[in-house]
Each structure stands twice: as C-alpha cells, then as structure tokens.
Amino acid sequence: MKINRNIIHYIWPVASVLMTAILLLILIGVDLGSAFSGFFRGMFGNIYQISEVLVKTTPLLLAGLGCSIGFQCGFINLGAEGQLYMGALASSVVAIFLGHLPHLLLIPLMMVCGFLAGGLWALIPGVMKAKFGLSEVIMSLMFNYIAIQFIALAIRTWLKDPEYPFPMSQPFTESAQLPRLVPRTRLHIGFIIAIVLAALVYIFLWKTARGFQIRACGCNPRASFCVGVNVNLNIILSSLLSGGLAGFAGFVEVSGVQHKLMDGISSNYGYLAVMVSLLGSNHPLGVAIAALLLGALDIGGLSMQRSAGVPTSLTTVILGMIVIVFLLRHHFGKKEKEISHE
C-alpha cells in the first residue's frame, strides 16, 4: 500500500502538467500529433538539439544550486539574477581587458571573479538580514533591476565596443572562451564544471560540520544558536556561497555562449533558479534534475512553435502549472506524514 501512495504521489502532478498541456493545445486549435513531435524532436532530434538542452540546462544548474545553499539555511535569495549579471560584468570585465594573457590563466581568473562579484552582490543583504534582521527577499529582489541597470550603462559608455552600434562589450578572445565538448554545437566545457559543483555542493552541506551547521539554521535557527552555532555567520557564508554560485553562471553564460557581454544575456536564468531549487527540494540531484528539466522544455517549446505555431507563451503557463502541482504534492506529502506520526 505504502509502495502504492509513493507512485500516485509521483503520477498525478505529471499527468496534472500534461493534461493540462493538452488541454491548452486543444483550445488553441493547435494538431496535438504535430505539437508534441516538434516538442520531442526539439529536445532529441539530433546532436545538436540535445546539446542545446544542455546548454540551457548549465546555467540553471550553477544559479540552482546557488540558491539551494541560501534556502537550505533560511537565506531567501530571489537575487539570482542580479547576481549572475555581476558575475558576468566582472568576468567581461577581465576578458576585456586582460585578453591577451594566456587561456590557462586567463580562464580561472575569470571564474574567480564573476564567482566573487556574484558572491559579494549577495553579501549585501545577507549581512542586512544577519546584523540588522532587514528582509532578504525584497533587498536581494531590488538588486536584480540595479545589476541588470548597471550592465546595460557599462555596455553603453565605458564597456561598449566602438566598432559595433549596438551596446555591446567588444567580443572576447579566443584565449577567454570556454572549449567546446561536442563540435560544431554550442556545448561547452562549462557544462562539466557544473556537475563537478553539484558533486561539491552534495559534499558541503552532507558531508562536512559546516555543511551541517547550515542546514541546521535553516531547520531551527533558535535552536542551532541555543546550542552554540553561529547562526548569523551561517546566514552570511551561504548568502555569499548563493551569490558565489549564480555569479559563475554568468560567467559560464559570456565565456561559453555569448563571447560578449550585452543586453539580455540571462534568458531569466536567475528567476528560473528559484524555481529549479524548489522544484529539486534544495537537493544538489534533484536541482540537478530539475534543471534538466526546464532547459529541455524551453527548447522543446522553441522547437514546437517553429514546427506547430504554439506560442512560446504556453511554456510559460506548463513551468507555473508545474511549480503549482509538485508544491501541492509536497504539501499533501507532508500532511500524510503528521497523520501517520498521529
């Protein structure tokens, strides 16, 4: 029986997801059989379109997993996004101009800026929230619109490329660009480096005490302080590793895909994040997962609008549907565990 409840609570939000998916091609007077082959053949149809899923999917990873270290110790960073338009600033910035030092140094430096550039842009309303108890949701949610306002002066005045009429950063050399894995697609090494942090994240936070001492603030910070954690130092460490991460997104973004810097470069990659945490519960696979999850169904609705017409829009309405029917499944999940502890 116990077996049984496990797999409907593993059904009913996907065949939720998908009879509402029909549902809404129905009403649009779109042909279902054409739909769902131009969904499917955009996601596996060739090399290409699977590696494009996994470019999509990278981003999501890196920004996922930055802001599961801030959920799993109570940090609610919906600052994604800013955080990865820094990383990205600050790693242009160093492609610009340090272009000419070789890729072996060129590249990590790069990552450890935009690391640190995302990282610092969190640290802001971590420290707010940790000394002075300022709410961490509406400052790091501020903050996206001064990074994304930010960028787009640097790309009009002192970053912009005098070649070019559009703002635009003047393109990176080939020193600061991240190898490709699969030729003539657009796959990058960045890729890897996201699964080897996923596997290092996974490490961190069930593996070593600090990790626990997180986890454990997020859970009960009055408890963890009773017992002699430094609750606010926590708070400030995971707000600093959230950022961290969301920052070497943006990098991953203009060293492995773009190769400039420029309006636009976060296809809402950060506002997706929160979305991919949640729907992973906080968990390095399930964030994994569930960044899988997104990247092939944006490029699988990119797919169905070219081969059936759906508007791209649909996909927007499927990813709430989803973020809706697992929050139901989690919450009734929990409901049937207070009953059987009754």
The other form holds:
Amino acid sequence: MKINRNIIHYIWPVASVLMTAILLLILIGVDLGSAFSGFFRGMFGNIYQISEVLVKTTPLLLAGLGCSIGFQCGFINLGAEGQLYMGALASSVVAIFLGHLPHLLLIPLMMVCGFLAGGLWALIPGVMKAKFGLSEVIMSLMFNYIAIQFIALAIRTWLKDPEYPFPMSQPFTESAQLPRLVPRTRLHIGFIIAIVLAALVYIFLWKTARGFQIRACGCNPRASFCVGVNVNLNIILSSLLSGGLAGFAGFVEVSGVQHKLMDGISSNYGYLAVMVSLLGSNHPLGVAIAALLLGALDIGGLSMQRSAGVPTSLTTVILGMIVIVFLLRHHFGKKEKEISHE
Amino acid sequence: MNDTALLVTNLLFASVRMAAPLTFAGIGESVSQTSGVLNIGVEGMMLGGAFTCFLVTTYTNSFLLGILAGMLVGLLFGTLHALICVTAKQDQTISGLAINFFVLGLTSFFFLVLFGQASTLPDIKTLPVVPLPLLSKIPILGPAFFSHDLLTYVLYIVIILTTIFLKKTDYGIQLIAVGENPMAADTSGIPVKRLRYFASMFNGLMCGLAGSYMMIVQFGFYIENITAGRGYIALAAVTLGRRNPVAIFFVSLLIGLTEGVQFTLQSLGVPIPSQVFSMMPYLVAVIVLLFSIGRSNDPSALGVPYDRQERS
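Output the form predicted together with the partner chain next; the form predicted on its own has already been displayed.
Then the entire complex follows, led off by the chain already shown.
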C-alpha cells in the first residue's frame, strides 16, 4: 500500500503533464506519432540537434546557477533577465570598442565586464534588501524592464551599426567570438565554462566556510545573526554572485552565439533560470540537469513545429505545467508519509 | 487657450483608458497582498482574461458573456495560485511566474490554432461611450473622466467599494490582520486560509476584468501576448500606491499620462526614443521605492506561507 502511494506520488506529475500535451496535440488534430518522433529527433536525432540542445542549455545553466546562489541565501533574484542583458551589453561594449585586441586578452576582459555588469545590476536590489529591508522581488523585476529598455535604447542610438537599418550593434570581430567546440555547429566553449562554473559553485557553497554562511543565512537569518554571521554581507555577496553569473550568461550568448547585440538576445532565459533553479532544488547538479531538460524541451518543441506544425507555444505550456505540478507534488500524494512521521 | 484645454482633455481621456486595466489588476493585487499573498501572476491572469473575453465576445457577440468568461478564467488561475501558495504552502513568486508562462503558452497556442490561418486580424466591437449626465459637463475634467463606457464607471465603483471594504469593514480589518500576523489572527478565530483564498480569487477576478477591459474598451482586437508587461506595471503601481486603491488609480493615471505624452510628442515630431517612456514607470517605481526606505508598509507576512503547526 505504501509503495503504491509512493509510485503514485512520482507518476501523477509526469502523467498529468504528458496528458496535457497529448490532449492539446489531439485538439489541433496532428498525428501524434509524427509529433513525438519529431520531438525526440529534434532533441538527439543527430549531432547538430544535440549541439543545439547544449547551446540552449548553456545560458540556462549559468543563469540558473546564479539564481540558485541567490535562493540559497534567501535572496529571491527574479532579475536574472535584466542582469543577463546588462552582462551582454557590457561585454558587447568591450567587444566593439576594443575589438582590435588579441583573442586571449579580449575574451577574458569581456568575461569580467559581463560578470561585473550583471553583478552590479543585482547588487542594487541586494544592498536595498540587506541595508534597508526593501523587497528584492519587486525591485529586481523592475530592474529587468529598465535593463531591457536600456539595451533597446542603446542599439538604436549610440551602439547602433550605421550600415544596417535594423536596431543592432556592429558584428563582433573574430577575436571577440568564443571558439567553436564542434565544427559546423553553434556549440561553443562557453558550454565547458558553464560546467566548470557549476563545479566551482558546488565547491564554493558546500566546501567553503563562506558558502556555508550563505546557506545558513538562507535557512535561518536570525540564528545566523545570533552566532555572529554577518547576514547583510552574505546577502550582498550572494546577490553579486547571483547577478554576476546571469551577466556571464549574457556574455556567453553574445560572444558565443549571436556575435552582436540586439533585441531579444535572451528568450526569457532569466525567467526560465528561476524555474531551472527551482526544479534543480538549488543544487548545481540538479540545476545542470534541469537546464539540460529545459534546453532539450525547447529544441524538441522547435523540431516538432517543423515536422508536425505544432506551435512552439506548446513548449511554454508544458514548462508552466511542469513547474505547477512540481510545486503541487509536495502536497498531493504524500499524505501517508507525513502521517507516519508524526 | 481652447486648444490647450482640448489637448489636456484628450490626454487625460487617454490616460484613463490606459490606467483602467492597471487599476483593476492593481486593486486585485493590493487585496491579495494585504492578506499576505504576493502574486506575480497578474500578467498571466490578465492575458488569460483578455484572450477568453476576446474569444467569447467574438463567438457570441455579447459583451457581458465575454467579460464574465474573462473574469472566470482569472478566477480559475487565482484559485490555482491559492492552491499552490496557501494549501501546498509553496513559494509565491515561483508560482506566479509559472502561471505567467502557462497562460502565455496556452493563449498563444490557441490563438495560433484558431486564428493562425486568418489573413485579417479578427476584431470585435468596443463598448459604446455613455456620458454621465451633469458630471460630464464639468469643463476639462468632465469629458476626460465622465465621458467613458460603462466598464470605466464600474472601475470607479470598484475603487470606492474596495476602499470602504479595506478601511471600514470587519472583513477588511481581518484581511489586514491575516497579512500582518497570521498566527495571531488564527488564534483569535479568523479563518486565515479562507481569507487568503478569498483574496487570491478576488485578485484573479479583477485581473480577468482588467484583461476584458483591454479587449472590449482599449483595443478591440487580439494579438499574441497583448498584455506585454502591463501586469508587471500594475505590480509597480501597487507598490507605488502602497496598496491603496485610490492611490493606485492616480499612479496608473500618471503612468497612462506618460504614454499619452509620448504619443503626443511623437506626433509633434519631437525626437525622444519611445524606450525612454517605456522605461519610465519602472524607473519611477524604483525611485519611489528608494524614497519609501524606512517607511515601508508592506504586510509583515507578505510572501510567507502560513503553517499552523510551525512555530514562528
């Protein structure tokens, strides 16, 4: 009986998401077989598709790691989108105005600037929360829109490429582009960097004293304060790192994929990162898996559109649904276990 | 002199149009926040309401059915939010975000499926203007505020009723108590969960109404993601207006006014990029938030799920 309960507990979220997808597919009258085969071929049909999944995973992983550091410290960072844009802007400015620098000097400079820009953008809500107790939720949301409009303004005025009628910056020089990992794909070295950063975040949060303090502040700020931990400092630090990683995702996106700054460089990566962080339980390994899952979902959805004409918005529905059932799963189908504890 | 008066009247009239959906959603959100439930899903609930209202009005040609359907969808997602945050005690911000994504996906999906093949954008009639007798005769302000459609007058009534509800009735006081100290409220016999559910559902209703307003008063047509961030502006307006319905209305008017000024300036050929104006509400919200340092009146339990068995 108890085992049954547990199985149901794991099966109902998956089943309900799957049922919704199938129901919507039936509703628009596409062939289920071709839709699903398109979906899975899109995810790992050939080396190019796999590389596309990893290209999507990279910014999600980086920004997701950023969000997870914030969440671990109780800093609800909903501003990853804006921080990503600011990071992209800063590294683009470096790439465009210092494009003649050699590769090995320019790329690290862009990295640092992207990280700092994102970090500083997150630092404002961080300081406001730590010093003055202002809600970082609303604040970071507002900062998203300010950043997006600021970039939109930049690429229409002082950063605009005068040779093109469209609002975008000049294309980056060769030395400002991240090298490709696999020829004839878009997969770039940023993916490796993201994996390394995930490992570093794990070591930082779980193997260092500072990381322990950050997690302690997230669990119980008052208790941490009472044993002499500087809670405010940890919140500010985590907001800096959190935004920095999101800014880094912006750098990776412009330098590795787009090679120029334009509107919509992030397709909601900042908001998806919040969900990646949640689905991955704020743990680097979980975040990596969740980022891969969401990346695959996105590419699979695109492929399903090509092969069976299913609107890509189905991916968004599924994503929202996954998070909703993930949140509800704790409550429904777990009753028996709770009672046995008491 | 007459030209200036006409310009001011037109600007104000347009501002009211812009402000109304923000105020509807803002009032819902402020009731919800007062009870301690933060809902980032305003954007999604507005979008869901707008799409449903558009759909139902297109097929039935009835404004009333459209509005009711829009409100019903809002109510549905408001209830879902309460289910996640009050019953399952999960994170409120993430729940709201998930609702936004879910609704954005659903509406885009069905819009493409239903109207994707259509060569012309389907549109619906908008509500007729009904000038109020006497009041609409006031110079400048009359035509701007009292020469609207019925739904805008509903807004005025909602503003007044919510203000009275929050400030003067027992239920309003109980709602504030639940938001400030749910444990104390629970101890004194106030049904914390039920009130939070009520507040969340009311929020959904209002957001659905806001979406319907956008459809049958403001636009008269639907495109994908038509709310385009207005839900987040409504959140900013709630923060600026400090959860006071009247203040939210005036803040929204101000935001609407900047949009109106933008169109006027653009038509006069003044070269100010539209991004500057789009940034404005958020910038103002941040600046006002900075000024509210130390005088924050956020409910103490805002964003915190209440668990009866947990010691605080």
